[in-house]
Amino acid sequence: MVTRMHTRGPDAEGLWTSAGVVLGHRRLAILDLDARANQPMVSIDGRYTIVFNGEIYNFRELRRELEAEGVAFRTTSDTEVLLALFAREGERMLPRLRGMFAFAIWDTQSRELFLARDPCGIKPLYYTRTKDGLLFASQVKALLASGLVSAEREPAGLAGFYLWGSVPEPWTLFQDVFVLPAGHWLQVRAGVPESPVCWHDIRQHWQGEGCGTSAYELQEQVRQAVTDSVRAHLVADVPVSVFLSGGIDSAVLAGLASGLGAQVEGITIGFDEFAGRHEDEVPVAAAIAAHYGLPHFVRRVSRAEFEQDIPCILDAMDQPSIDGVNTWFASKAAAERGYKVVLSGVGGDELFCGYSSFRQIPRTAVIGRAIAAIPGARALLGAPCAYLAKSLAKPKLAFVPAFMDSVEGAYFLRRSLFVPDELPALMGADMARQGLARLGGSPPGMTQADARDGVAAVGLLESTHYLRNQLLRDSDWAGMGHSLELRTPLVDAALLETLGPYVSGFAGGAGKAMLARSPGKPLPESIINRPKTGFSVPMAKWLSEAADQRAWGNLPMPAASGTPWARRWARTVVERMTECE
């Protein structure tokens, strides 16, 4: 298992064994770069080993209590602190920690084992119980390279993965292997998991009455949230870089670390493809570099390269996704450039309403609410959009009339990749009617969007599915396929707090152009104004022209002309990784 988990820490490799226990840890060092801060890390006493996956931005802060109190420390690590602060605590210390993690912790007194993950699901953690007991890891694979773990498919999660482009949550591809939900902790005894405590669910901040102030009040407060957050995650004992792309959630991350004098580089990626189009981000991502006097990188990724690197993708990839390519390729120019660290700007449209979809859901609802309330409108909307779906090789348009009254029904129209009646094809009746019957909810996958309004639902929908299932997840494999650590400023537990009230404030337009005017040296308006491209590639033009046609042409289908390059893309995705496997 640790083995296969080489690239996520190739710096060290430690086991640590007991009495019916054995952890085992690849490290990348980040922090204390010292061989004292390897892992497994045994507490002073002898009572508590740790095993522990991410970064505690406010450790040193949290040292210097424990210090007070008369606690020692062998390292400078965040790990050390963690440890320490857990043997005085428990589990009360997770509210106190700001950070990205995932981490265990067995007690050699009660023999117990203690599992727990950050709040917004940055860091995975996945476990199964088999028959001598439980295995737990950050990736999924490296349970399955233990040998003891069957690599049946579950089909809740190939259903979700064909429904959403991503496996959801607490679901992964393989039966009884399952992931621990963000915010959650679980007690593990006699090599039994308890049922998984939830200690903060980030749903609350768009939840409940929300906050009105000034423009300029809330500038400011935007401000200094975004500088704070940005000035913890740069915390390392190594050089840091920044993913630099065309938009503003990166360019922000840029000037806040310029500003703050932290020597970053700007690492971007460019195709020829996109050379003269709107959606070519390199010259300005060239020009956001030269307005904060950055260093910059520009990697160019051919199809060729492409091509060589899908088995590569593939085996990276833990569970299937059909994102996560741009990210590869990013990271692979960060790796080359020697850094272990890079701040990345995913999450800034979640929070600051940087989508369409803030607009048009609620709007979308609204009209679908209005029209559901004429008696018979479903059942007359029921055959005319039958039709078109068909017609028009649009399956979503068949499921107008069931889902167009709420804001999570016209969520999925907007977000699904595929839609329940295709399943059938893609993974066979029964096991499709076994996925949806375990998933549960209507529609599949989704529990409802209680939230103070059809701005902030969005915000919570797009921040509990999209980001934690999809984004954060490629954003993790892609980057530790390249032993690369990807830092989320934009996607922070103390961040959300503060601005969570504020957010319905942020919509058209609002929040992004705060966030542009958050830096001491603010965006130029060109920036702040220029249409949203996205962090792409020309994934289409590739595999409609790959050598390999079994990366597109040749692989079973729904009935339907005119299909997405994402809808065969997430087909590739998983008849590929089945032959890896």
The other form holds:
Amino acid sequence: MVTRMHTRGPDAEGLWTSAGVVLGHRRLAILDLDARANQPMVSIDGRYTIVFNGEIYNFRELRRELEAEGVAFRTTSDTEVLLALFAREGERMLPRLRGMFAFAIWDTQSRELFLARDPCGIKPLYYTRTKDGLLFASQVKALLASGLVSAEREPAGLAGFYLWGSVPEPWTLFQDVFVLPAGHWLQVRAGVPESPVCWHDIRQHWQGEGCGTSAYELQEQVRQAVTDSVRAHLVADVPVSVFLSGGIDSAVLAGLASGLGAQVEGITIGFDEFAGRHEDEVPVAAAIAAHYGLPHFVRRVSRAEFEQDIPCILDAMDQPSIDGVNTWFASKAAAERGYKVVLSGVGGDELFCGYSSFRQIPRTAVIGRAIAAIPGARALLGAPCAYLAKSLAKPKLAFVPAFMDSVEGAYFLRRSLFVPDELPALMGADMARQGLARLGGSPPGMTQADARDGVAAVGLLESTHYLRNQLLRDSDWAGMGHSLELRTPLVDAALLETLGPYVSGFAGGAGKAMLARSPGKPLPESIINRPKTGFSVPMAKWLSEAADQRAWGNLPMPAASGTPWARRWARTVVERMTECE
Amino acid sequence: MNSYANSSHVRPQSRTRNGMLIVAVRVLVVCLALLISAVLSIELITNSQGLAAYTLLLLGYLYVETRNLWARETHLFWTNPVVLASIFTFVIAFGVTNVLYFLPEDVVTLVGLEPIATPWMNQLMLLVVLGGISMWVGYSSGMGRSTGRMLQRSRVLRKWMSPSLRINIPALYAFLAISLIARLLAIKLGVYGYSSTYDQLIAGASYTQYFSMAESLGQLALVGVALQCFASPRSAFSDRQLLWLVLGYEVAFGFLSGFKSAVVMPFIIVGIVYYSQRNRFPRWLIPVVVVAIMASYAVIEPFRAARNEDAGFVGTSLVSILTTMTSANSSNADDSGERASTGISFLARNNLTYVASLGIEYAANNELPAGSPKFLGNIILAPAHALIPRFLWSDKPLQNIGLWYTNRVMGHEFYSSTGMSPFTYLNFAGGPLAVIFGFLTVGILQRGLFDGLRSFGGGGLIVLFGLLGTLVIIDSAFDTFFIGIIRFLPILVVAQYVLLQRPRRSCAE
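Having seen the form predicted on its own, could you give me the form predicted in complex with its partner chain?
The next block holds the full complex; its first chain is the one shown before.
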């Protein structure tokens, strides 16, 4: 299992065994590079042993506090602080941690295992029960490598992947493997896991009463909170770089880091297919780097390299995903430059309402409710929508009358990849039926967007679905595939706690404008006003021209006419991953 | 008396069933329009598909409404304002001409339009569809019918309206003389048609409206002459001669105005009058209008280009205008630059989707700056604007929203007026609700005036046809719809009283 995770931690490998317990760890040394800080780490009194994946950004403050209370430390790592804090406070210490983390602590005395995961779900933690006890790891593939886990498909995981493009928590692609949900801890006694306990549900930040404040005060709040988060995320004993696209989020991170005195290098990937077009982020990124006086590295990626890397990408991709190729190449570029840590602007769109979905989905839901309020209208529209779905090869259209009148439904229509009716053709009728039944909900796999208003509801859904299940998971496998730690200053529980009450005021571009003005030297207006492009890769073109058409053209597809590349890629990923197993 | 009874041309047995059906159609169209908006919002269809869907929905809906009306009521069908407005304000400006956006990119770019469908065009189209439904709902409503009955029973109208179809020849010449003097004077003062300048129009703001009223007496004379000509199955030679004379006069000044619509409109007026009297569609009208359009393009477009490019152009001299017009046409033959075909140019000229959508985008992204028109206020104050002369109201707002649109919304700095469409105007005034209520009112007034006026014989038709332009081509400055009706209705009543011979009272009366 540990070997399977080699790229996650090439700097050191450790195993700790005790009666009935084995803890293994691979280390990517970032804080306290000395071997003393290797893991598994045992507490001074020998009672607790920890394996920890992630970073605690406020570990120095916590350490000072503990030292003031007489606790002694052997290293300058965050792992030892975490261990000492748990020894004193148990699970009550969790809300005090600022960072991304998934860890396990074995209590030799009580013979209990404590597992916990950060509130936003940045770091993954999977577990499974076997006949001999419990296995856990940062990767599903590591659990499979044990040879103790059945590779039987989980219908809900597969159905969820086809519906959403990523496997929704708490499911995985395998029947016996589960995710410890974000913001939860889990106690394991005598090899038997109890029910996960939620210690921080980030949904609360979009619920309850919102706060109103003046634009100036809110700007100051944003400036302080984001600066504070970037400062926290710069804590490292190795050089830090930043993914620099042409967007506001990464530019702000670069600007703030620069303002805080960090000499971060901007890493940008460019594609010949985008050269001279609006999607080409290289010139904009170069302009941003020059604006802040930062070194800038541009890495060109070609279709040939993509084709060559496909096996590596699919190997690193722990659970199937339709995204992450962009992060894979950006991480590769950073790793080639010798970096172990990079700041990523992921999460900025979810917190600061950067997606068009923040405007579109509430509007759609309002329109949908208006239509649904007309007696018989929903039934009246059923036939034309079904006809259009078929004739335009857009299966989602058939579900519009059913789902249009709620934010959740509109979100499903906007974000989903396939629709429930297509699942039997993709995964077999029985599997599809079981999968949909286990996913539950309407639309399937959706949580209720119980929020203070439409904008907040979209923020909640984007953060707990798309960000958590797709973007953060992709960031983890794509980064760790190159032994690179991706840090996400804009996905931070402390930041969310501060700005959560104000998120509804970020709609319509206000949030991004405030973010853009956060650095001491604000972004140029040309960058602020540049139309959003996303962090995209010419996948459609690459795949359509790929020499190996198994990856693309020859796949039988439901509703094939004009099928978006992501749907074909999804099938490719599942088929290839199945071949690899 | 040639009276009109509301039920005489209606088949009441089908009314209830048709009524239910049309209500269902309207509900379905509202639902479909909202549905298109919803699926566009979440990007399930592209903007081009959305535009195509809205266009087809609009055309389909208007077809169903007009077919339904045709099935119930054929009398003066093609002079019915709601039918003509459906064609001119909706089908032409936002329907068939939308085909432009599906033509090759270079063709669309050549005529200065956006080669792709934008989200704002689709938002505009939603308003257009809602406006269309509202207009027809207003037309079919009890309020529209009540307004019509109220006009039919009006003692004032009964007293003043002449049912005669014979014109008073001295009055006809007086009308033509007044309009000729007004036009020549307008040219002399630099406020005539395309030859005018912004500064001269501003300077003459207090009297230009009276000039345009006087000029329109020519069109009124044309209506009267055509009525007399087509009243009997075989028109007299003298009547035909008179008709050609007045028609030629109107067309000539149409060319001089530099507005293509002013060239085509006299033929349409004659055609409409023909239809109203013979109760059959004048087939000759179609080729005549096509030729008139082509001729107007051939003459007016080069004239406009020359007028804008020639710094020495003098718009206050009839001779100068004529010289520019003829020289522009001869020099135009040498112009070998890349130009769109006349057909494409015609489509582009008549399509408002892209230009109007710019205002929808502007309203969504901007607060109206200081000095912007008071869109809602102008509608509310339309009666005052119509009735109070400028010399009594020095601060009376100028009708320069087209210039404001060019400068503010489109970002051009030159003096040129751009039609934003009534939908964009109403969206500025109060969003979709304003569009709905605005066009509901339009429909009510169309029904009221159509039912009310056509019952009064020749005089009623003159008033109706005099108002037809206002009722059919809903102006970009939406408030002028009300101003036009309030201002012109009494004038037209007086004009028909003067123009038409009074019937001799019979002994029985």
